[in-house]
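Here we start with a single chain on its own, the form predicted on its own, put down as structure tokens.
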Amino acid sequence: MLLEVSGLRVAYPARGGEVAVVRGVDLAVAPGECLGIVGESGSGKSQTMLAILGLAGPGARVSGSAIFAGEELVGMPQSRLQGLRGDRIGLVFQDSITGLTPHMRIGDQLAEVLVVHRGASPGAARAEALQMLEVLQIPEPAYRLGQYPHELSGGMRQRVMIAMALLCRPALLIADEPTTALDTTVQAAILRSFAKLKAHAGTALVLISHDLGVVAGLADRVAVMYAGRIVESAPAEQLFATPRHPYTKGLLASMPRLDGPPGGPLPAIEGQPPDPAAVADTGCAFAPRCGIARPACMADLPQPAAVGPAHRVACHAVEPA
């Protein structure tokens, strides 16, 4: 495996103690594989990846293990993490306007990646940056190099961030909601770029998204998170065809369908996601919203169990294989 995460826990200081936002996450990503991580806002998707890369913040307490290409990331010195980020591990954040430096031209920001991580000359770095913009089909790429971030559309800024993440040909790319607030044609272009990256460069991809359609079209495997834990994981085709956890079923049922009645109400999961400060380490966090909860769900924390080939579910109401 390229990335192996086990027992990852992330907590922040709070009045009277601390609040855990990631509660024992286990996951793995193989070279050239796309892992989709889905769940409602606040489920811990982004915090998991930020913690792995030392970006959870100065107050965060991170424990567990995250081994990337044989190196332990949890507890790694920041100087070494900075060397990995942007080089062997690429990052694409959701907010493109804050992910780029506003007072630097696009060409300077792109070239800086290769100058810092690969020791390239400014001229060579700029030429490679231009080539990457062409690969990502940004119109008038030479002209864009001289522009500032605020002069680009949201879709162009997002593709610039992807170009920046890909310049060093990373072994792993982490994309956090990369298509949010973009129109469908730009979304399609970005997803095609990711697919080509997987197929031709062998880059592994972690795709964090609330858009199940995006994940279904690109991911090889999917992990479903709720209240800081992974409640179901399976090959993508299997998970979308036969979801087993009640939360996963609720997410899929709430997706709009082209064959559904026009103008009809969309199904929704009742209730609201829990406040992280109110989630205990006993019982299932989804139980208050679950239609098939039983007494054991309130008392005992369900552990992931195999329900099929490479298919694991953490639910007392689902019988193991």
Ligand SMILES: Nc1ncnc2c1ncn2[C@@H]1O[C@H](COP(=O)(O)OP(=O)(O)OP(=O)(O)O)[C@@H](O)[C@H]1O
Contents of the next structure:
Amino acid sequence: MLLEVSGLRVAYPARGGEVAVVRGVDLAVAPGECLGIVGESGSGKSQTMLAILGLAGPGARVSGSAIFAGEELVGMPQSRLQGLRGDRIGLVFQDSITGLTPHMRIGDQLAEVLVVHRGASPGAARAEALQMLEVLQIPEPAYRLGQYPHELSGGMRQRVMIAMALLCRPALLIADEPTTALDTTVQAAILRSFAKLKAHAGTALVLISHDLGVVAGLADRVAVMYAGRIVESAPAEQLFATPRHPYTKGLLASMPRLDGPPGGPLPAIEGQPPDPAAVADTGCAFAPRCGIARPACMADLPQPAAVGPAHRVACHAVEPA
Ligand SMILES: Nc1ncnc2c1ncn2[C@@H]1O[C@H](COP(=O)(O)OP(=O)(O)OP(=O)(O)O)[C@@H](O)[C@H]1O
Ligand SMILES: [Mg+2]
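Same protein, different state: after the form predicted on its own, show the form predicted together with the named molecule.
Let's see the whole complex now, leading with the same chain.
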């Protein structure tokens, strides 16, 4: 495995103790694989990945294990984590503008990455930067190199950020809602370029999104998070064809389908995701919103159990295989 996370917990100090926002997450990413992480807002998707990169908020208590290419990231000194980020692990966030230096031309910023991280000559770095913009299907790539970040559209800036993350040829790219603020055409172009990079450069990808549709086309495996835990994980095809957890079923039912009847409101999962401070370790966090909850669901925390090859579900109502 390229990345193996086990028992990851992230908690923040709060009045009278602490509040856990990630509550024992296990996940693994093989080289060249795409793992999709989905779940409603606040379920802990971002905190899971930020914590293992040493980017959790101030005061965060991070425990458990995250082994990347044989090295433990939890507890690794910041200076070493900083060396990994943007080098062997690339990062792309939703808010792309903050990642670019405003007063530097795009071409200089991209080339600098290669000069600093890979010791490339300025000429070679520029040529490679141009090539990466071409791979990412940025219109008029040579012209873009001479532009400043504010001169680009949001979609183009996001692709420049992705180019920057990929120029170091990271073994792992973590993309957190990389297309959420963009229109569907740009979104599709970005997802296509991820697929290309995965196929050609063998880059492993963790794709975080609250939108199942975004991960559907790209992920090899999908992990569904609810209230700081993974409630279901499976190969993507299997998850979409035979979801087992009531929460996953609800998410899928609220996803627009090309082959479904046009128009009409989509059924949403009733209720709200819980406040992390109100989540207990007794009982299933989804039980209050679940249509098939039984008494055991309120009393005992369901543990993930195998229901098929590489398919795990944490639900009392699902029979283990
Ligand atoms: N610095 C912090 N201090 C305390 N709580 C935090 C901090 N950062 C995040 N949280 C809380 O952690 C929980 C999980 O947040 P996280 O950002 O991981 O959710 P998410 O699944 O990525 O949601 P979204 O889809 O909205 O991005 C949320 O309840 C959030 O309020
Ligand atoms: Mg997030």
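Rigid core: the largest C-alpha set superposing within 1.5 Å between the two forms. Here the structure is a predicted model, which is why all the values come from computation and not from measurement. Residue numbers count along the first chain shown, from 1.
- With the core held fixed between these two forms, P141 has its Cα displaced by at least 2 Å.
- Relative to the superposed core, G107 undergoes a Cα shift of 2 Å or more between these two forms.
- Core-superposed comparison between these two forms: CA of H117 displaced by 2 Å or more.
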